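First, one chain by itself: the form predicted alone, in structure tokens.
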Amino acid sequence: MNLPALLDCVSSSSCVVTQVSTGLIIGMLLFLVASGLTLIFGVLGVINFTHGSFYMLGAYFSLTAYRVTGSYFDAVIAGALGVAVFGVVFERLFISPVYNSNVLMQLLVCYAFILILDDVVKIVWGTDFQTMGMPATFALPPIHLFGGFVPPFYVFLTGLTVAAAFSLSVLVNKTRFGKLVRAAAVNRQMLSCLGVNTSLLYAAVFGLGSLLAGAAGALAAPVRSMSPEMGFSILIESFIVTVIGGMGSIIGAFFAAVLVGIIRAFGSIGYPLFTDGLMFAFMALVLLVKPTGLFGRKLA
């Protein structure tokens, strides 16, 4: 515990630019992965453990094309669209077999691709750290905020994220897309009477949860390490902010996101050796205040 530190930190506003740039990061970035996580909970009912690798694959997917084109913004594409291919055929062929499965075969399937795609990422890009660097677009002086300094990758990663929270909304919410996915998550048998090709559905919305998570892995490509077995922490954190957020819940999944980065990012100054322990401690009085989270609904 260092609370003097934490103290001298909260009364200087360039310390707490800094920190709270910081944690928007974390935030936007855990953002991405837990709304494809509880996009696809939400509609398919799925547990879905290998989300976090899907982030490693669009970490590394990106890497990969950006070391053949040059262009981050590139790479970002490629890293988003090759995940969420990848994740439309893992839909089809494994996962779709175990919907009408109990929870414990889907666990077990989701686990062994954990695995699997940890093997493959070290047979294709080896076991050592890799680093992408900073893009030469941001290589850039950083904005004086405040008494603080804020990279612009920083601003750019907020707003990118922030407008994909809107358009995200907008989908689920004013779409006739939106509309059935949320009919999906009520009464699937009902929707496919309907004549909609549910199948088809379910696998529009896990590809479009893979993409977030494919691109919450290119995006963090400039500012975060790539490692085998990396997607394993993002997808626990991801978990607490679903879990925080409201299982299911967009807006929840925003919100507790932000909530946890800014929690990280004071936490690692004040409490260096108890970060994680707070989140968990967050995570548990918000459920003893409100066991749904703080967006979710009781079902009925």
Contents of the next structure:
Amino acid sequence: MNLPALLDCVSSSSCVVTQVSTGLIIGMLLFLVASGLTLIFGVLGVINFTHGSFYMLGAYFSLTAYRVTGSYFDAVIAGALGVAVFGVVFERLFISPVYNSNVLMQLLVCYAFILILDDVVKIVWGTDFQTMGMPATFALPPIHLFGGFVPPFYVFLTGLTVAAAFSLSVLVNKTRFGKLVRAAAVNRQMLSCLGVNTSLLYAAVFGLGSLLAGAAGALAAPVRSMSPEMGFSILIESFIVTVIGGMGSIIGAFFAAVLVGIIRAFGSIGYPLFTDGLMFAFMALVLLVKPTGLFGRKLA
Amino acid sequence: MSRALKLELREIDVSYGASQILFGVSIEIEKGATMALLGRNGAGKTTTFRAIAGLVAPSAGQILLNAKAINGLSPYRIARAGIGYVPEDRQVFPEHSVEDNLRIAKKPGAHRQVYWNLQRIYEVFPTLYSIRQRAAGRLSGGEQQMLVIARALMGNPELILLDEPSEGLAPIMVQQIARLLLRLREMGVTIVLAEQNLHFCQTVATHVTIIDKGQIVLRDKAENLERDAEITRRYLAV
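Please give the corresponding structure for the form predicted in complex with its partner chain, as opposed to the form predicted alone shown earlier.
All chains and molecules follow, beginning with the one already shown.
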């Protein structure tokens, strides 16, 4: 524990700005992964343990696209869409057969793919750490904000994620697609009896969740180094975010992700050896006070 | 409302695991008819409906809609072929508003025909209009029953399956549902309803089929039920 360092930081505006902006981008990336996870769980009832690997694939897809095209925007699209397509194929071939199976069977399928995809990444991209570096578009001087400095890419990442969160919430709450998705979450069979192709709907939801994870990977690529194990650690953090926010709640995932991001950012100064522990402690605290998570509702 | 319609069940068997529920059930329904499938609890009414709706696959026999086999199709394909299903336990989407429950079910009929829309539904079901913003889970049983009938109509079906629409409702509500079904019958909607309530069936049905222990024991016109009093007593009396 290093309380003096933490006190030093919170009394300096530049350190606060740096840590808050770092916390925000951690939170934004976590939100993108966790919202897909929570969406898939909320509708399909499947915990997609492979979700972290989708994030990893998004990062590597975008790395390759960036090296080929030199355009970071192409890289983001390649990461997001590439993983979305992969997710749909994965759902149709491997997840749809286990919808009605025991959760252990679902876990087994997902865990197998965590290992398979890690190996695929090792074969295709190698075992070494890889970096994309800051794309030329964002290689600009940092922005001066509240007495601190924020890299322009952080602003872009945060803005894009907030826009994505808003769009996702409109999609789920206001559109016909969203109404069908929420109806499928409650009673898939009845929805099917009303003429809705629920297999297609499930594949679309899984694809959307995968797209979000792929986008997160692509957005993380300029600020994170890539390695074949990167999927697993974000999976655990995303679970924590999902549990804190409330299983199935997108707005809950957003607030939980920001809180976890901030806790990590300041925790790394005050409690550098206990950052993960702080997240778990926060999760335990939330569960003690509200067992369904911040925005979770009691299951009927 | 549309072209000639005929639903035909030919000798269907249905089993759940090791226990067989239906034994060679054959039923024919012509366009515009209202057929009541009568029987005690456990006689096989709901299973017959679930087989027609595609929720359970017959192990033998065929289900034909306008001479095309529909058994083995997914429920959504059967719905799109023109069969609307109103399950016994209603199954509203509880957190969606009344209007969203209706909107979710909106689709053109099997021949792309669109007769039912929100406006027509609200004309026939004025009660639903007044509660259209309310969450469906907070409606009374009778209101939910109206909602699920209306929801089935929103898919512009050629035939609707109603599983025990009068069950658990107050007598005044049962009368209201009966009046509604008569009105739908006048409009030419083909209806198959599962019932235990003989009086209700005599009010609304044109044809009656009695099922007992998974087998059809009587087929007749509803007006002849008095004549079949002995049979109805044997198979329906508790």
